[in-house]
Each structure stands twice: as structure tokens, then as C-alpha cells.
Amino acid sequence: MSSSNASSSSRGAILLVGGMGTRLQPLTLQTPKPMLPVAGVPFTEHQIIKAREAGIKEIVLATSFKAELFEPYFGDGERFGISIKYAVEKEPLGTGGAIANAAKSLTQAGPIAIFNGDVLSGHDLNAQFEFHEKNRAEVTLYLTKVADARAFGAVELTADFQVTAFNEKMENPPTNTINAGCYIFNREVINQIPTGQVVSVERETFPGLLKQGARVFGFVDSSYWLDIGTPAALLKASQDLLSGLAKSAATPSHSSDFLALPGAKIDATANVTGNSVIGADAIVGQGARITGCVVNDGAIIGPDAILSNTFVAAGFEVPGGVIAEGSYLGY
């Protein structure tokens, strides 16, 4: 056995869901933005799952917002093969204070992965967690490269991928190359994180460790990479694992070029393309046309509708003959 197969066993995962997705809403007023549904499953179990393809045992979700929501679908994480604990925060610690909270609840002693709870990647986990161990990194950040990082945290780096500065949102960043969301921490890293209070783990966390002259690394991966966090890259993320552009193997298997769940009724005379999701016992009438739209579970489509890149809230009716074009029906 490889000594990085030999470390993985115990490697574990912490996921932070604790965000109310105030740039999702209205999507987000009922239900909190992970458990938001991306090709057909919630976004993090699309996580869940790629924590458990990259040898990890166990994860802890670190939920704030609507933390009881997480649980009645995720359960102790048997049936998605990982094991899962919920760690809940009674008021919002931030980043770094999330992540001290849940990492009490981890039994695993190996490096950990801390997932941010709305970025959807392709990049390869279990080689940053060997870069990691080559490197005898304290941490290493997941980092990619962007045509605009105004938006975005900017790393620099030395020639052998050693973190000099970390530059949080600016005018005019230094380097196109993003912190990407996804790190791993020494469990001794996190140790030294407060706990109980606020702490910004990017503001905060990062900066004090390159003061200390902390070996912090960064893995460039230049995948698919997409953060979720607006309604348009929400629908383009369930379009783009339909369409196999990213992939995750937490999306359902479908023949077609949309996505239909089980008890869904579509007419035969509707026309349903553009990388779709039809959820579970919606119904979609006769004459219908539905174009790279979300169609939450029990929703019911009119007569001759035309939707396009539209979700529609579950339960909802949309009258026949509706036409509508990246809009929001029900919420």
C-alpha cells in the first residue's frame, strides 16, 4: 500500500453550510443555500460525495441557517457511505470560528479538508491532500486562476507554490490566481483557531499564519471551477453536471439532455432540451416548452408554457401559455 493510501484512512472533512445565501434570494428565503438543489440533488451532496471519492471517512457539516434542515436528508451519512456529524452554531462564527467548532466533533487525526459550502470544482482532492503531505504543508489552499479576481481572495506564490501574501477582495489584486475554497489544515493548524467567537479564516486565520512563517502552500488546479453563489451560476452549475462539463458522482444518471426524477409526468407533445431538471412527481403539460430550467418537485406546468432558464418552486402552478425567460415563478 502507497503511504498516501496508507494516510488517507485518517483523513476527515469539515463542510461549511452555514451561509443564508442572501445573493440567492428569493431562492434561499425557505431553504438555505447548500441544500438547494443542483442536477436534481441538493449541492452538498455533490460535496459529501467528493469528499468520499478522495478517502474520506468522516465529515462534519458546519451549519448556522436553517441548521435543522441538514439532517432529516443527510442522516449519520450511511446510506451516502461516509460518516456525517452536524455541528450547529448558534450564532454565525465565521469562517474560522466554524471551523474550530466542528473540527471538536471530528475523531479523525489526519489533515483535514474544509470545503466552503458554495463552490462547485472538478479539481482532483486526493492529489492536493498528497501535495500537501509532500510538501509537510500546514496548510494548503485549492487555488485556481480567473480572468477577473476583483471578486476574489488573490494568493501569491513563490516558484515552488508557497503562499507569500494573501490579498482579499481588491481593486486591482496583484495575480489572477483565486483562492479557490477548498484547503487543507494540519489538525495542530486548527487547534490554535479561538473558539466560541468570530474569526475570518481568510482575514484573519490565513494572514497570522504567513506571519508566523507557517509552510502554507497552494494547489493550482485549473478544472472546472464555479461558485455558486447567484441564481444564474446556480442554474448553470445543474446545467454543466448534466451536460457532463463538470462532473460529480452524485448526479443522477440520465440518457438525455435533461434530467427527469422519479414520479415525473412530461406529455408527450412538450419539448423539454437545454440540460433541464424536472423534479420529482412535477408535471409538465401538453405543448410545453422548457429550456434550461429547474422545475422543483410536484411544480405543474400549463399547457403550452415556455419557460427558459427559469426555476419554478416546488409545488408551484404555472398557468398555461405562460411565457417566461430567467425569471423566478412561486418563491
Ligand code: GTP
The other form holds:
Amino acid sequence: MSSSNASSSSRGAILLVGGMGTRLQPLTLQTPKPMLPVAGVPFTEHQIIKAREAGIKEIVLATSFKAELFEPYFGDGERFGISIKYAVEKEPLGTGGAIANAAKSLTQAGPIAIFNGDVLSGHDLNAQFEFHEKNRAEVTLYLTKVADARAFGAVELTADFQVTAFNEKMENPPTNTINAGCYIFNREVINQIPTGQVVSVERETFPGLLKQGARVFGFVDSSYWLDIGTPAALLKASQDLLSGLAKSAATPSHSSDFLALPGAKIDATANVTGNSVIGADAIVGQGARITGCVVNDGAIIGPDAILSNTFVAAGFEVPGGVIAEGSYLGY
Ligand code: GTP
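Swap state to the form predicted in complex with the named molecule from the form predicted alone:
Next comes the full complex, this chain leading.
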């Protein structure tokens, strides 16, 4: 099989957003990970805008856990300048099964970008598409280097970036180049994934393609990359987007040190720093000190509270004088 050498006008995308987000509990008990706010908007919005900027016209959200929470916010995508569809799995189909299921809703014929719903990256998606087309690849994986690859899929390459081995989560990975969670697949490859059953793209599809001798390439990139799957990483993502270390056109405009969403009221004697987010209609009381926090919509921070690197649930009232570091309040 060879690439269709498609122009950007026929590019589609699938966003894998059906996981349970267990590592992010308790934050994910009510809200699926991709809908958690990061720098003031649901994380998925950053990825949708990134897809739009790479010329993608149509995106399918592959949902399962708390599937009903996506459509009321994203609708048909008109507000975001891209067509958005939904492929709901009654029972989660795994990453590969989700791709096969969601692809049925895509009308675009060209190569398909597939995003893990929990990766914040600065890589150039358009350049990844061009690399895919130039190499006449069937699949192109975005790869990055990390200090410790044990928790990821370690990917081995030839000198011309052809993938030779895919080692999912192992104790002694042979390389620190890892699967960074954004793939380009030709439609013909997706058509080979069995439908209606649980399939892991990492454990079954990739190793299977290598066995068949398929043209699988690695697009190695060293720009910003973060798996937002833990609470500490989620906070870091929000802070990095506000500080400018990570870039996303979906980040609302903000002051140099924090983001206050519409209706937020911060007392003149309070001190908000460290790239915190103060949600819509939230109130920060007299003398409170907030640093590096995510205070969600409608929360109330009592006078003289001192919070750092802490999540405050929507609508929760933090009593005056509370001191918290690295906590979850109201979940
Ligand atoms: P943890 O439980 O904390 O590991 O998080 P997770 O449930 O998100 O799992 P993981 O990080 O392994 O998933 C990677 C990406 O694939 C995430 O964006 C998930 O939302 C998504 N995902 C995982 N399994 C499924 C599935 O069965 N169906 C769909 N549609 N998406 C999935």
C-alpha cells in the first residue's frame, strides 16, 4: 500500500477520549479527563484547535466513559471552526477498537491523525503529515525522547526513521525514544483493524503492522511534550500554557501571572500568582494567597486562605484561613 499523497483539504482526525482516567481520580469522578479544564478550557479544546490549525476539517471524538458530557460543550464544532462528530462506545473498545469504530464516521478520504486525548504537545502536526507523505508511510508515529521510558512504548528506528520495534511499557526499555501519542494512519490500515471488539493499538496493531512489514515511520520531535494523566502533570500543563512554555491558540488571553475567567472576582488585597486559573464567577476573598492553583467556576475562597498547587472543585467554598498544598478541595 502507498500513501494517497493527499492534500490538507482531505485530512481528518480522531480524538481518543473514552478512557476512565483512573490516575486522575478524584478529579475524574465527575468529569472525564479530556473535559477537565486546562488553562481555562477543556483539555480537548486545545487538541481540537491544534487539529484545525493543521488544516483538519473534520474530527471524530471517540467517547465512552461519561460520553454524554462532550457534545453539550463542543456541539457540531461550528463554534471552533471544524466539523465535530461523536462515536460513542457502549463498552470501551480499547484504543484500536475505538479508532476502527470512529473511522466509520469520517467522510474525509485522506490520511487520518489520531490523538491520545491526554497529550499536550508543541509538535508541528502539519510537518508530521508532510513527513508521512514524503516517506509514503502507512503509519507515522510522533515520537519524543524522555529520561525514563519504562512507563511508555519505547520505539526502535532505522537511520532513516523506519520503525523496527515497538516495546510497550517494559522494565528495561532498549531506547528512550517513546510513542508520544499522536499517529497518522492511512485509511487502508484502519480498515484492517477488526471492528466491534476490544483492540489495543499499542499492544496489537503496531506490533502486527511491523510483523507484516508495513511502512511504519517515526517522526521524532523535541518540542514541548507532556502526558497530562496525573494531577501534578495536569497542573503543570495549565501553568505551562499560561506561562507560555507550552503554546496553544485555545488558551484565553490573560495577565502575566494568572488567568481570571469572566465574572471572577478577586479582592484587591488577595494575591494570585504562579499561573493560577480563577474560574468563571469564582470569588477570591480578602488577603487570600493563591499560587499555581486551578480554582474552578463558582468556587469561593475564604479570607486569608493560603493555597498552592491545589485544585478547588466548581462551586466549592473553601473556609477562611485554610492552608493547603498539593490538595483537592471539594471533590
Ligand atoms: P488512566 O486510567 O489514568 O491510565 O487513563 P486513561 O483511561 O485515559 O488511559 P490511557 O492513558 O491509557 O489512554 C490513552 C488515551 O486513549 C486517552 O486519551 C484515553 O481517553 C483513550 N482511551 C483509552 N481507552 C479507550 C477506549 O477504550 N475507548 C476510547 N474511545 N478511548 C480510550
